[in-house]
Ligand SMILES: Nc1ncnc2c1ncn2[C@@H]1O[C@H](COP(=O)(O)OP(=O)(O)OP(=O)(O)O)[C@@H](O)[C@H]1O
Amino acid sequence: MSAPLIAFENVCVEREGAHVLKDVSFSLAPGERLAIVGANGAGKTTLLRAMVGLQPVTAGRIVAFGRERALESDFHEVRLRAAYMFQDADDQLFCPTVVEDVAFGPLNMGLSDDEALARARVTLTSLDLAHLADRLVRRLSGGEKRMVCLAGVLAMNPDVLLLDEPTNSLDAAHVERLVDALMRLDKAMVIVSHDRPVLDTLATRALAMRDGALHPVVLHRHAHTHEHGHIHL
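Structure for the chain I just gave, only that chain, in the form predicted alone, please.
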């Protein structure tokens, strides 16, 4: 059995004296698509941020890619191998043009300017976004920004995708394109979302966040003209 890519062991996060995460333990296996569901404010985004060191923890252990991660320097590698798609596209996009923004991650990985731009254009083409390459980011629609965020994540060729409400601002056509793109990937994912149909399609396992703790969720498979899962709380 393969070792987990990321594992939490009794992780706690406190904010203003209250537990946001309380003794959270779970692991993410290679190729697994893990859904995290729960009410607004339950701690789902905090969980994702802790995985890549953007949220300090007050207790417990985080093991990622075979090493315990505790210091800020420990998470530099994690952020390259576990790419985080933010809930708000405007928190993620900051370069003038689309192709520059998508190339930013590969540049940080050490690719040359030409290599990073070439990878960005290939990634945009794979998502049918090549026509946006030279557009100004600030002139994109909300749905276009969301898809460009996905392109920026995929351009890094990460081992793990951390997706925080990935269908925010997307119309039905863009949702279908995003789901199709994710289904084609042989990568582990943690997907935080309220979009139950999307989770039913993508998830191979689900956990529910309640009162800062994770609880098992039954993921049933139903046979229709196509097969997909339903998350039962």
Given for the second form:
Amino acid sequence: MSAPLIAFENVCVEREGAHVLKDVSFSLAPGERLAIVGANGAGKTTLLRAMVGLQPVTAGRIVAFGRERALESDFHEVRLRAAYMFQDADDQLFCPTVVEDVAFGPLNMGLSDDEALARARVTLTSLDLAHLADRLVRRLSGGEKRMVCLAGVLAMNPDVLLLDEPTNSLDAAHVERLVDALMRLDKAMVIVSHDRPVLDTLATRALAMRDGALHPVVLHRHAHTHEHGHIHL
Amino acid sequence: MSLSQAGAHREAGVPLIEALDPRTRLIAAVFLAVAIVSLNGFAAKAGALAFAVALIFMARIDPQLLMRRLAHIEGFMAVLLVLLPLTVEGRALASLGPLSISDRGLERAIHIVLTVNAAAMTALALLGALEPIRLGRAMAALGVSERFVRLVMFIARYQGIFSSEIRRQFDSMRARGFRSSLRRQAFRAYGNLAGMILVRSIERAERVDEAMRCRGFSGRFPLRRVRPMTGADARFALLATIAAIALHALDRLA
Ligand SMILES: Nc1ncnc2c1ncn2[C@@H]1O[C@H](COP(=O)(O)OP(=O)(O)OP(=O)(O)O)[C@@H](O)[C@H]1O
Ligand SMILES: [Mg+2]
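Alternate state requested, the form predicted together with this ligand (shown: the form predicted alone):
What follows is the entire complex, opening with the chain shown before.
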């Protein structure tokens, strides 16, 4: 088995004095689509934030892409390779127009203006969003913003996707488009979601966040009756 | 700008100003601003205003945006415009009880209006459509210290965040039946609003900062490949220089 892309060893996180993550250990293998489920406030978002170094950890080790990561400067590379889609689209989008926002990551990766804008348009087109390219971000609907966030992270062509409730505020057709796009990608990803059917289709493994720790969840695949797996809690 | 306008933009080609390198626009804006504020005579100032209007057309600034921006500036100046004619000593043009409008006061007010509007419209035409990110990169490419560049970008960002927070909170208040008034109850709501906006804006700015870092922003601008200047930049530089010389020549003659 190949080395994990990202691994936590006994990671602890405190927020406002509360122990949100307690000795969390897990790893993400290449090609794996890991589902994280859990109640509101369980610490799922906190876990994703810690993976890219936005959330300071009070104890434990984070190993990502073959190196231990502790400092802000260590995480710069992690963020380019593990693209994080925020739970709230309004927090993520900050450029005036859609195409500029999608081009922001590629620009920081060192592409020229023209290359980055071209990459942004290609990514938008691949998600059937080409018509939104020149729109103002603040005039988009909630679901449109969500899809633009996805385009923003996909445009960075990362090795890992960290998706915090990616299907929130999407209609059935867009959920299907998003799932299709993710299935086609064949990348490792961590998907936080309350949307069981989506996780059944996407996930190859599932963990449940409870009392600040991750617990394995059985993921049945009833291949003999239908294609989808089920998560049993 | 709406979708239809964005579409129309592309059909009609890129506005003249938009074709210029951001560095050219930045230097030209500073250069022309200095040239305009150092004019003395009325004729030259009127000429500067005409030139600024021409630039606005070249940049194809959305008229609504122009009006909004100018309204802000005019609002600031209104106080000055009322006070100057009344307070500056000079021959009285008209009087109303103890107050009289002096000729020199009025003249000075008109001069200020001309200068400020010409400079503001020039800046708006050249920099108005330049997003903070492109402006920041242009400043960094010109060798402006990185700290200063970041400061400018932060101001630009906080300003946007503040106004959008105010709008959101105010919408939420109105959605629950709030109406502006001068009653005590309304003032308590204004107080809460002000406090919330401050806290939320700071938090939101933090999250935007996180979003930028997540997409690889490290506080520096990748500058490896700056697009070279083109003939359009040279032509515009020439135009700006000639305009400045002409305005100053007019100033000497008049
Ligand atoms: N900005 C914050 N400051 C302090 N504590 C916070 C902050 N954000 C969240 N928390 C606390 O941290 C805990 C975990 O929050 P987190 O956002 O990780 O939950 P979550 O599992 O993502 O929940 P949800 O399903 O509602 O998104 C919660 O108890 C929450 O109250
Ligand atoms: Mg969450």
